[in-house]
Structure formats: C-alpha cells, structure tokens
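One chain comes next, on its own, written as structure tokens: the form predicted alone.
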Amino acid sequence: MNKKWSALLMTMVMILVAFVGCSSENGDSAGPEIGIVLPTRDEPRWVQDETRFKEALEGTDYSVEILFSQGSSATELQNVESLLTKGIEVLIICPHDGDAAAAAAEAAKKEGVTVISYDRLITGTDAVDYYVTFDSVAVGEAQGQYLVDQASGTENPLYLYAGAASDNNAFLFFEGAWNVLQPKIADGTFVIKNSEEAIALQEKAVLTREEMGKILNQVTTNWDFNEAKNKAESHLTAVGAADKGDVFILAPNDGTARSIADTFASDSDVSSYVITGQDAEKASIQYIIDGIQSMTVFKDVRSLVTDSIGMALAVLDGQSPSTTGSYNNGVKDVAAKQTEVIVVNQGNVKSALIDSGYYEASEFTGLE
C-alpha cells in the first residue's frame, strides 16, 4: 500500500514538474518580453517616461523590465546585458551617449533582438532597426522662432546654451535654433555674447556638424543644472553691463533653462529676459506660471510612449510597425516614427497641459 501511494505521490510530482517547466516556455512565468533603458532617474523627464511605459503596457499580455543607467554607458550596457538574459525580445534603449549605446545595440542585435532607439538615436551601427522621435530640428526652430518673436529693433544680446555633445539630439536642436536664429543675427537683431566659435561663424546658414561641434562644446550644459549654472555665471562675469540689459537665452531644455533662468535673474544689470526649453517639465511649468521661464517646446511622451510601445507590440505580434520617415545615424537610414511638439507659455499652458489631461491643475499655484 505505502510502496503504491509513493508511486502515486512520484507520478503527481513529476506531472507538476512538467507543467511548470511547460508553464514558463509559454511565457507565463518567463521574463519580460520588451526591455526598456532609461537614460537616468536623476531628470523628471524620464520617470514620466517610466510611469508612462507601465501605463501603456497595462491591459497587454507582455510584460516589460525598465532599468537607468544613470548617465554611464557602462551601465548601459550592462543594463541591456542583464535583460537579453532574461530573454526580451524587443529593446527600448534612449542611450546617453549615441555612439557609446552602440556597443549594446550589437549586443542585442547579436540575440536576435529588435532594437528601437526612443527619442535619441544611437549612431555609428547598423543594429537599430527602428526609431521613435519628437522632431528634433522642429524643436530647435520652435525655440528660435519664440526668440525671433520676442525682439524688437537690434543689437538684442543673445546668450546660446545646448545639450550634451554626445547626445545627438543635442545637434538636431542646435541646429534648429541656428536655422531660425542666423538670420536674425546677420541683420544684427541679435548679437551673440557668449561663444567665439558661434560670432566666427554667424554669417553661414548652414553650420556642417563639426561646426555646430565647436559652438556646442563652447556652450555644452551637459544636460546638468549645475553645469547650466556655473557656465551662465562664468559668462555674465565676463561681459560688462552693456551686454546685458534686455537679453535673450537660448536654453535647450527645462532643467537647464531653470539654473539658467535663476542666474540671470540675479543679475541687477539684466533687465530682463526671454528664455527658452523642452519637455514641460512641472516645476518649469510653474516657472511659466510665475513669469521666470518664458516658453517650453511640450514634447507630450504620452503620445512617444504610445508610438514605441505600438512598435514593440507590432513586432512582437509578427507585424511590421509603421513609420513616418527616416534619420541617418551614419552608417544606415533608420526608419522612424515621428511625434509632433507643441509651444507652451503661460497663454496656452492651460490648454495644452491641465485641459489635455496631461498634469492636473491641482498640482500648480496660481493657474488661471
């Protein structure tokens, strides 16, 4: 009797282990299937981002691991390292350094795994096969336009802030800044006051990327508020009064414009100023509110979010996803997906922030 209800017990047991090892081939204890790469939690852009990414996937039979890498390429690459483990089989990577992300693109490449750049494109390989963008240069040429718009008569003093020149997006606003701007410094509406290689070379149109490369790294932010900060005051301590006075900005995202917005504003020879930025960031937002940041390009993530996941979920469904058009990261065109930008200043921050459902008024003073 004991021998058969052992048997039997056996029999039970290895039934349950053929079913669990069933169980995660299928998928319903596997890893995730779409791995996503951030590039740090240190800017309250990208832990929108996150949030918005879990959001989206809510409903659907995937599942999705987010990881930072905290401004490190190193880390990036172990973050994509550590996730082809767990066998995903698509990747969201916005590198932090589109050269360097490279390196993990091949990796994931290597796997058999569908790589998708979100929002920065990793250049310099072959192994991306999809990218989800704002327009870039639109986002640039909106800023410059809101400065454009702003000034009066000439001589208006122009300060030029940018991005980290290992981000290539940083390139793309530059350069569409620069097409809206020029102009407007050749005719002497604008005279630059902070960059020797931007007045070297402000009476060409078109820069090529090693002439944007030298304004940038004259004018880099390095996406960092202290930076921002140290570079405004190093530059309002080597002009004179004269230079200072009604003064325009040209700051490449909110964070930024922030530190720099605070600095000149401390500065009893600035009169005043009209500062630009990106990604509607809430304490920019209530920066705008309050009439010390002027405008912000509203990037809604929402809908980037929406596109890249639409991508993933396409692929992992067999599918081919959809694209709008294509951006050379030096080595192939990329097929791309673009979403649409909106300016923001304090006219319409009702409109397209708190009515689009996108922050809730509760969360900002002074709201008309």
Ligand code: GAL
Given for the second form:
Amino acid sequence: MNKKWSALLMTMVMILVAFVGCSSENGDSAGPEIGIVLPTRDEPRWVQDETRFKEALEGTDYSVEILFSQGSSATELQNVESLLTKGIEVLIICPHDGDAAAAAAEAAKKEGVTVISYDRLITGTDAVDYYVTFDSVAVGEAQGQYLVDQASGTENPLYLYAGAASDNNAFLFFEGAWNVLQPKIADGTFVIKNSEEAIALQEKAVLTREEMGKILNQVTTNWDFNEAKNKAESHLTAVGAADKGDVFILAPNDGTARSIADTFASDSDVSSYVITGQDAEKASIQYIIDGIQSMTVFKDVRSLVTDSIGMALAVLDGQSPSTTGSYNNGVKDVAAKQTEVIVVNQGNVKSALIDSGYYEASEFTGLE
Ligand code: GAL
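Moving from the form predicted alone, what structure would you give for the form predicted in complex with the named molecule?
First the chain shown before, then all remaining chains and molecules of the complex.
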C-alpha cells in the first residue's frame, strides 16, 4: 500500500484512538485487548486482512493478537479459548463455518466479551453482537451482470461454481448471481451445462435456502483451489464439444477462478471463456491484465478493517458502535455495517487499485 494510503488509514485509526480515548493507557492488563481470528493462511485473501490489520494498528497503543483457524472449527475454538484466557475484551472473528462458530461466540459471550463477526456471519446463536461485511448479494449480482453483458445471441454454455456451503456468504453470492442470471437462463441466452439441480430450478426466479443448498452441493468449490480444478475437469469430461466453444463461467472468487480458468484454457474444445472472480487478489489482477481472467469484484479490505477496529475501540470505551443496518443470523438481527463493492476488469485496474493505493503499479507487469 502506498505511503499516502497507509498514512491516511493510520490517521483514521489514530483519530479513532484519540476519539475513543486511550483506555489502553488505563488498561493495565498484560494480554491483548482485541483478539482477531481469521479462517486460514492458505488463501491470499485472509493474509491480506492480516496485513491490513497490522498496518492499521501500527503505532497505536492497542494490543491485538491475530490467529488463524487453518480451515478447522476445532482450531478456531481453541484460538478463541486461548484469547479468552489472555483476557481479551473484544473478539473480531471471521468464521471458518458459520454454524460451528456459534460455540466460539458463546464461549466469548460467557466471559462478557463483545463478539464482532467479520466478513462472514456467525449463524444460529444470539452470542454475536455486531457484524462488519461487504454487500455480498451485490458481489453475486455484479458477477452475473458481467456474464450477461459479455453474452450475445442464445444457447451460450454456462458453467456455475460456488463457495463453501458452510459459509453464509456463499449463499448470498449465489443468490445475487441467480437474481441476474436466472431471467437470462429462462429466456435461452444461457444454457446451464454442469448442474442438474440448477437446470431443474431454472424457471424459478427466487430460490429457497434449501434449493440453493442443492445447487451448491453440486457446484461447490469449498473455496479450495484444487477442488475447483477437479470439479472443472470432471464437468468438462462429462460434456461434449457442442457444450463448449465460447463459454461463460460463474467462478465465486479469485483463487478458484484461476484454477477453473487454467482448466478451461487447457481444453481444446473451449475456444474462448468469460470468467468471474472476487477479492482482487494480486495473482488475479495479473491474470486480468494478461486477459486470462475477465473480472473480479474488489472488496476494499481497508474499510472492513477500519470499521471493525472502530467498533472494537468504541466498545473498549463503553460506547455503542455505529451501524448501518442488520443481518438475521437465524436467531437474531445482528447490527451490521456494510461496505459497497467495485467491479474491476482490464479497463479500470489502474484507477480502482493503483490510484486508490491498494496496490503499487510495480507489483504487476503489462499494466498500461
Ligand atoms: C468469503 C469471502 C470472500 C472469499 C471467500 C473465500 O466468505 O467473503 O471474499 O475470499 O470467503 O475465503
């Protein structure tokens, strides 16, 4: 991140620190006040969040500990328990599995700790106090709209992929994509090639969670790059050359999009493909510059970090954080703060990611 932006982010947090007063100075506890738990180090997305948290808290008096759950709800619970023994007052947690994380949230609540769900919602418990996230339905709608905008004529082959069913966001992304794609499937612009469940439901504009679950079970990548590759290979093997040619692919995020794009690119019956993504990961931005991935949905992690730290500092100062809406997690309406998303393709990599200070131009090749 360039100096201008890190200075600005620091200033924003310093203002927050000044505004919230320096309870840390009064806080004589040795342990961290704020505990942060992220899903896994194995995905660039979450390493990005760790970096942004560290940048934002650098130079402040607030002591924070960041732990990773490495794709395991058991490790996640252990992480939370170890932070609780160290006396945290606020827990910022992005659950590996939304339902399973209820146990970790309840353990924190029992200790009087405020629980802030980060990016993904913890579901099925009233032990969540706040939620900071991006507009995940808008992510899916942007992905669907991108495919619609690139398509002409009828009977365009469409391949659907989704995130992990254990992640509440995966349903919101798919709901958004379906909102835009379903009318174009029903009118014959697209023909689904890799999911009988989706074909069976293609006349239905609004799907129930259960119906979406059936489709996700068939086309989930579990956010795993290798699973995405294996699924794409089996789907391409299962269909004939007539189902390929110029194809359209709904990929749920950048990591899986790169695997799926590489797999479709290596199939000689695929003459061209349009593929979506999410997260603006560096490797995918290079793919977009090189024309190997078509687009991504940029979610500015800096704003999520600022919002969640802002909430934590307000709580540490005995104030109630400001929120802009709420999400129902199956048990309660969780007060939430939501950030908008930005579509990035070859045409606006520079303005959206370089001029905004998210990345340096020197981190890429071929950038005009
Ligand atoms: C989602 C998150 C996405 C994506 C994915 C994979 O919950 O909102 O940005 O990265 O997890 O970890």
